[in-house]
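One chain follows as structure tokens, the form predicted alone.
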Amino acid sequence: MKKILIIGAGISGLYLANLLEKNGNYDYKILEKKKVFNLQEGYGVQLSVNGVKLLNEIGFRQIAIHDINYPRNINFYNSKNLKLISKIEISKFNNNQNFYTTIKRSILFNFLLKNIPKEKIILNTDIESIDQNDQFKINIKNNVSEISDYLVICDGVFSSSREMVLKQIKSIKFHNSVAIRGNLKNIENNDVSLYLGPNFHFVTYPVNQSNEANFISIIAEKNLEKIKNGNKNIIIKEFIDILSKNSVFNFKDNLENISIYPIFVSSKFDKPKNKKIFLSGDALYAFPPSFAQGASQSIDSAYEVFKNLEGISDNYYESREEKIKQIKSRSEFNHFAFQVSNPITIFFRDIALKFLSKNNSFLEGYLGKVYK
């Protein structure tokens, strides 16, 4: 029976221990920094038709309708007056039982964990080192260990296990941008609303059926020691005032549970030459956030280590670099287009919205071909 260790429970790792667990001929571990999983957690994540298809491999659809949402259309609005630009009927993409879906993402952490026996999940690891012989032994603090004959690292963007097997510093980089994040309450629209305006772009969507939602701000700004060393209370004002000068939209009244975060992405694509090695997720790849990609493409990599293990394929970093290519160039494309500041690229970028939305072949392409 193979040993696999999956390190970080992130929805990457999460799904792949899934994916063991159902097929029932591995003997896994997750190894996992937290000391605790915050499981109240009230913040949102958009489910493509390509993740959702997966997750129905493990029972998704088991989940309770009250507590997800699928949203018929992505709608563009002009950030300043809220006037409706052009909408796109992202429900076109559905087939079958797979629904492009919006859902908080404590509820799809719960979800993941169900299947997962505890024991399988090893808490406050602090890993030190990685030895890479036969079989993989991970030194974790306090002289503990655990020996696998696979390892599969899934512990986000700033990764250290990914360092230690690659024995390099990994290449990511401040993308130039901070993502403001919330709650929102009293929005009725059960559609996807992304709200386009000079230097910046907010999106909104519900969660459930209860009219709770998701808010999540995308702002350009340079300079990173201002968000990593000053006071966030003070920085989240700040940006806060520049959404609402920009904006006819009432953040005061109905944002709450207020985050901030500088956005790194990834500056180039690297893999291990140790072919027992897997890279998943963000820890693999991290993308600028403006195509709504990360959820699917985490358990999208994860599907294609699991089929590597199994055996039904052996190109992972070949079938990921292509993914990786399509994924990357449409999410900087709609990062530049939902920030032009310039009035006249504005009016042509509504104009090319205008058509593009409504255009089948385009969005076949430009959608289509990521979802299914």
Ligand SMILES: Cc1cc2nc3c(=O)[nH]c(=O)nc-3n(C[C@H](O)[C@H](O)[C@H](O)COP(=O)(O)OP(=O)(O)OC[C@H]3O[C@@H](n4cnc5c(N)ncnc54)[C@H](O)[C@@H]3O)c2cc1C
Second form
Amino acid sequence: MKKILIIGAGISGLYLANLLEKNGNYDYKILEKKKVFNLQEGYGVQLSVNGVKLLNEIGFRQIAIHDINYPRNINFYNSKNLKLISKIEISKFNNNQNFYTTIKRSILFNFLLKNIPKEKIILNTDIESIDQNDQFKINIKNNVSEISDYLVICDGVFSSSREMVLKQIKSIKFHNSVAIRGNLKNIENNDVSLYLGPNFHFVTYPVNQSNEANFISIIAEKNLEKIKNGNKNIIIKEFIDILSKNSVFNFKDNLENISIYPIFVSSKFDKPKNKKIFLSGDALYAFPPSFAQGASQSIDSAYEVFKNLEGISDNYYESREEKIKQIKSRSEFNHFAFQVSNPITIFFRDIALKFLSKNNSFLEGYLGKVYK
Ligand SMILES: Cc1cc2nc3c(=O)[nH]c(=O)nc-3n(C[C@H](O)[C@H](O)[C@H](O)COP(=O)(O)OP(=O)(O)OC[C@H]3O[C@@H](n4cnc5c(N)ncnc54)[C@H](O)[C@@H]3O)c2cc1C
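Which structure goes with the form predicted in complex with the ligand, now that we have seen the form predicted alone?
Full complex below, order starting with the chain above.
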């Protein structure tokens, strides 16, 4: 039996564990840094059809319908006056039983954890070093170690295991922006709503059938030190004030559980020489969040790892590199287009958006290709 160690129990690591568990021919363990999982979190995640299709292979359809939302459209609004600019019928990319989905992250995590035996997840793991010979030896604090034939690194954008195996500092950079997250109540529209403002955009979408919704805003900010070291409540208030000045959306009364964090993205694609090491999810490559593909790509890369372990594919890094180029260019373009501030550019952006959102061949190339 092949011995697999997965580092990190996020979306990517847990999805792979589900595939290995279902297959039954692997001896695997997940090493996770956290002491406990936060399974109550109300924040949401968008899962596009490509991610949902893979999740359905491990029974995602069993999630109760009241815990899930299927948006029909992505609506683009002017953030200032909340007027609709244009809409994309996202549901036309749905296929078979695979639907574009919005859901609470906690529901997704509970689902991903459900079929993994408790003893296979080692919480509170502090990895000190990784030895690579015929096998891998993971040295953990307090003189504990784990041995495996394959190593799958899924410990997220700040991956320290990646640094250990590549023997280099991770290539990530501050994206000159912050994310503000929160929960919204009483949202009756079941679509994804995208509000475009100068130097910021925000997105709302329901996460279930109880009118609970997720709020996420990406705001331009160059001062990383301020975000890291400043008083979080004061900084959140400052950013909410910026949004309020530029939008008639009622942030102050509707937003709850607000949190803020700086956004980091990958600056380059690296791969290990050892063919038995797989970097997956954000540890392989973290995208700007403006294409909502991070989670789906984390699932997609874990699926590719599984196919390579099974011997169905043998070109993991080549095929990931292609995919990453495709997603990166769209994420960066979206980020630019969603946040333009010059009124003339905004005028032409809106005309282009109206035209392109109705242009089937453009949509097929820009979205359909990724969602397949
Ligand atoms: C603002 C924002 C909004 C987003 N919205 C969306 C969205 O709507 N749709 C979407 O598809 N994607 C979205 N994403 C991206 C998505 O959340 C990530 O791409 C995805 O969660 C990455 O999954 P992962 O498993 O690779 O890493 P993570 O989810 O980060 O999991 C990594 C795990 O590894 C653990 N870990 C870390 N270090 C160690 C260590 N040394 N040893 C052991 N364990 C360790 C962590 O505790 C964690 O459990 C968003 C991202 C941002 C920043």
